[in-house]
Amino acid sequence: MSDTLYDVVIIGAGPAGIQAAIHASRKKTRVLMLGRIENSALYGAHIENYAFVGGVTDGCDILRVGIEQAETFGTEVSPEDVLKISQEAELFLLTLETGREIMTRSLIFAMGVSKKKLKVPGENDFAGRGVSYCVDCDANFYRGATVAVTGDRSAAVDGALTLLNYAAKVYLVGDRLSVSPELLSRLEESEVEWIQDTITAIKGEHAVTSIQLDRGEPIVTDGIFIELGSKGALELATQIGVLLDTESFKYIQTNANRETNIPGIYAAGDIIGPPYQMAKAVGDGCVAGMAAATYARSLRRRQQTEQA
């Protein structure tokens, strides 16, 4: 068990996560926000429809100001990705890409929902027939098979390592990896074959049979996992039984306080559904941040009373 215990941990450093951090920190709780602002959809956007912000403002500037505000109120900020989440009694255990583990009384999912695509020939044709976007969801279908994973961040490396428990052969295709030294070391010491190249096409007949590389020979494979970026909110949420919406299974289901079906876990921003606007994300973050902090403070008082 980790000896680092927070009241509120927020996954995601976009407008929802930052606003949640500001409100949670102001309630005298220990808050950690995990994520990189450059991963937010707002980072490369230009804003002119947000109240109180005149003219056209770069999203990256808005995010940087928000981070500074959160830190001023006491939020700890770390660019680490989360690889796994589990529940231990009334606390949540998070495993980060550096290998360290932290505990928290409450948790807020504040990441987007879109899955990045490779945009190469064959990707759409073989979706669900050898092309997958979630190792945690589909690894079991490739027991004893040959599989490839592509991506340059923690999701791809962690996915390739996970697939070693299922597949007979695992390739990782990625030109440059932007991960922690600890995660890179685990990859280099594993049986995953890392190919420093890019995929230009996915081929097959009724299902995937190979992938074409930009500079190398084709790789014969039974499947390709496209894991671009960090672990998505849906993958992490479903690890611990958070319910999704029953119509599309694309969003996390919450109540008016932005709490999920699991006490202590909240969600805000694009991950709970449209419209995908900064104004809505900020509002969601405000509600989730205050609710999570209130929950964590109540739990902390009870735990302290029980220990006394």
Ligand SMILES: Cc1cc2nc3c(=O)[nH]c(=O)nc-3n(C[C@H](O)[C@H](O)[C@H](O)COP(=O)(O)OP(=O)(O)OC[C@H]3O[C@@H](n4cnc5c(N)ncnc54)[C@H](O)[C@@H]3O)c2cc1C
The other form holds:
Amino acid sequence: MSDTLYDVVIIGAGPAGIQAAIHASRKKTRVLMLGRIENSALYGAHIENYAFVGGVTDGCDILRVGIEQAETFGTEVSPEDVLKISQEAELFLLTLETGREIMTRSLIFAMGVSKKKLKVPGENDFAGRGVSYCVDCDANFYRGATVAVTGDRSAAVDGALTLLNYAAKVYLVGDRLSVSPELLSRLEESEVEWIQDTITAIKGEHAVTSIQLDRGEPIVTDGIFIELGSKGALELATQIGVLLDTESFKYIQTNANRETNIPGIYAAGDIIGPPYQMAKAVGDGCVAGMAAATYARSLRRRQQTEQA
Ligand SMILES: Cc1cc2nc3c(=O)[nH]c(=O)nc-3n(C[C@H](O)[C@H](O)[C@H](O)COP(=O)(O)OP(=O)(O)OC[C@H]3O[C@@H](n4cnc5c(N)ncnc54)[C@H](O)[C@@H]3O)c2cc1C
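To test you: the structure above is the form predicted alone. What is the structure of the form predicted in complex with the named molecule?
Zooming out: every chain and molecule, the one shown earlier first.
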């Protein structure tokens, strides 16, 4: 088996992803779980409404125990963000923030929901008039323009690098970046101007004309992309044609097996909708993990028979 081919890859290391990893790994499949526990919504939470865990327990402790359990059952764990997904025949090809590429027979989206608002004056006023939340959706509107991106994780850095293909000038405003060394060096070697500061206001008249910084001079810009968090589920799902719910277009749509419209792709946890609760995420993860492993094993058997 190729080093880079997995049966099940799980994007997300929160309760949904971890439970999916445990159940998939126990079904004799090669499983990789990507993502950082520090970026899980559970990390800073104090849990007292989860059955079987008495008292108040720190979310970060629950996550650490879960990762250890998953590793015990054979899950490979890597704290890398996924930046790109494509389909090659019956396999999925993932590009990670380190530049590494991996293939998988099945895929589970367990990326949670990110709170994307910057919450500064002007943000709501100019939404859709220079304020955007999706580089992949809106980059084309900024051909030849000056744009800024703000955020401190992979979504912001990858977004700024993508915008270089469209805009004449790209700023990245982010105080401390939490990305892999590889992605950081791609940023430093690029023409993106990284400003270590935070945005305090977005200004303009009919549309955005500038952003105000906490410590530095204002930046004149035609647009500001608010890309907080990791590379978002919405963008990754759109890249590969996964359908979202038809009411809010905010959640991935699944059937009772947590399978999406694309055979081999499953989703679990907050990403498929409320209630945003650990108990529900764990339940979803269990169903998705088992279903994805069953799918991958059957595909693997067929591929092996065809090769023989
Ligand atoms: C302050 C707070 C308090 C809470 N209190 C409670 C409570 O008391 N009880 C309760 O039941 N629930 C509580 N919750 C909700 C609970 O934490 C969530 O419902 C749960 O964490 C959702 O799990 P998830 O696995 O779906 O997503 P998350 O736990 O958010 O995990 C998402 C994972 O996806 C990863 N990821 C995202 N994008 C990418 C990418 N591009 N590539 C790779 N990885 C990626 C992240 O790194 C992270 O590991 C609370 C939440 C918050 C914020």
